[in-house]
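Taking the form predicted alone, here's one chain by itself in structure tokens.
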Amino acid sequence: MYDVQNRIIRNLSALEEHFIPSRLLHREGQLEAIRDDLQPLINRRDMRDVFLYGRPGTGKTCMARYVVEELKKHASVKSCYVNCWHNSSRFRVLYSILERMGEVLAIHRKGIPTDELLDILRSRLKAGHCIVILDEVDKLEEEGILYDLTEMERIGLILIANNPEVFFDIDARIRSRLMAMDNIEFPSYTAIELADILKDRAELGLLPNAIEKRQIEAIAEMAGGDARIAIDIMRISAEDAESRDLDRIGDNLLAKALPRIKEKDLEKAVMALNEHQRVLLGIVKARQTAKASDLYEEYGKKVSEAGIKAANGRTLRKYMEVLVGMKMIGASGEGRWREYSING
């Protein structure tokens, strides 16, 4: 029945990010090749470790989630979801896993040692199989909880990260114990693909005759194939329309919202930088342009003068190339020829 004091929302929930909708379109091919992988869980044998990875908005949080919460309609298995944004130290990853399984209580104390939250959840891994999401897996700080979690019985591995290479410079022995992963690209969706995801999410989230089949088809060419972005721009223009108590989404909602959505997700981007990766975006916005020798030069007397410990080669190179990834800055060359500057 519907909300007689709503003209354009149905359900808020249906158009935000973490909604897990019962069919996922487009995706037919990753859902039977992660289906697959986890299909030994049934039998209480190990599933085999997956690694989605492309673009933003490619629907690969939404069928990590959708594919274990189906499974667990038929396996006795636990799961945990760990965003590695939020979560980037061996220590949080450990806390988090820990606190989804219900350990809040013994493991809530400060200081308490990485060592014997390890030995928490062997203990608790002896009652059954986990499976663990690491979204945002790029974006550890602390490598080396790939290598505890591998070396565990009864963990599978489901890793998230847009960029496919993100292995390619990470300890030997930590990929060389990744290298049996099946791995699944996400391809952006086309811009008719996408309107067939939000034609289902209008169908769920709003009420008839709210938005019309133009309008979503005009959200689906602007959203430049990412699902995310398009369902927040038919969320937004939404939420205005109700707000002025409008009987249908106008056109000049739908034209206002994509600024507002790309300005919110860079505000949200540089507030969850370290202060590393702040310290070198600075360098490069100063600049214009940075040779990446000249770079870690600068970098280097930065930190030292503000009193903090600076991050070693590799590190840095990882934070820059996120900061790559986040296109808030750019980059050419290899190596030692590499370049960074300003999008724009």
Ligand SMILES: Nc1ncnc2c1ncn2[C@@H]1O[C@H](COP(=O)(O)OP(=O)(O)O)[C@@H](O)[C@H]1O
Given for the second form:
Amino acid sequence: MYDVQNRIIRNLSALEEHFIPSRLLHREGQLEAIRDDLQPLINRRDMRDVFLYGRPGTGKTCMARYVVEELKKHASVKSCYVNCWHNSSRFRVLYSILERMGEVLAIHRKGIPTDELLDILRSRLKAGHCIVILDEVDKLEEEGILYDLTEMERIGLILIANNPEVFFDIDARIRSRLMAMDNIEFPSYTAIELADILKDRAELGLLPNAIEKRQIEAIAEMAGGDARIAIDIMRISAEDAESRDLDRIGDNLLAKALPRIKEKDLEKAVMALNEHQRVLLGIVKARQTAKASDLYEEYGKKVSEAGIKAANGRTLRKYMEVLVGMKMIGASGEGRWREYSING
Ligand SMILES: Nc1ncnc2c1ncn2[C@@H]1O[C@H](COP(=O)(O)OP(=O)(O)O)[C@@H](O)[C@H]1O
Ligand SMILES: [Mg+2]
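Please could you give me the other form, the form predicted together with the named molecule, since above is the form predicted alone?
Let us now look at the entire complex, which starts with that chain.
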């Protein structure tokens, strides 16, 4: 949609996070590998499951969606995307898969046993294959679902996580299945690669002369290898320039965008924490540093005071690693010697 009054923005949606571009730059190797893994689906055979890993903003989510959309032009398969951050239980994952397969579940969410969902899914898969993208799979709270899904016929899995080590301490049965997947790394982008990605996006999203090549290069340097941050900087500064009625993006607007993004990201992350994670984060914040054993002891007291049912030790360790992964807290040492501290 071209708005004649706009001076900066040609198409805002091309600058938004969920936009899937028509080409993915600097990801040829990964693209070919995943295409090969999915290829058997064209002949109605099972695909090889894949595991995509790499830091945020390395193109994992967009690659998964891109390849699946591409394949669907040649094969009759269903597909569904589930973000495990918002659907972290076995029940929620199954429910989301069925929902996205177009299954109308008349029964109230809570009213149906999980095993029944598995049966429904199994019977629906008799009709053909389904590719399931499980994004942010490191946020799953019940990893057993991975076992259920790898067991099931005619399901192809694309798992996505930031950290390749997510599956190290899970059930050996599940782990061995995951090890057999095609593990594909998504390294952080270099500034030069990011500048290429930004140039494509600027052409789609911005009007001519709204941004200079030099500014695109500056954004690429600022973004720390993260394409999402790079594109966000461009979008936010473009919106800012547009609202000020400028006819080009000023350098000062670029510099202002990054802190705003960081602030918003942190807010979003905190909002998404569960009550146990909030308690844990609160304790580390109050103490500045805390040994794992002391932390869990104080956690136990706090939740019992609040009338919350305490999570078990393994779950707590996992919650802590999520907080570390999100850089809300730092950690050093291993096992019982692990010590957590507040960042910055
Ligand atoms: N190689 C690429 N070419 C074009 N756009 C890309 C590329 N890699 C990432 N992007 C864009 O950058 C943003 C972040 O990518 P995303 O797939 O969400 O990263 P991740 O899932 O690894 O955090 C998305 O808007 C995506 O479209
Ligand atoms: Mg992603």
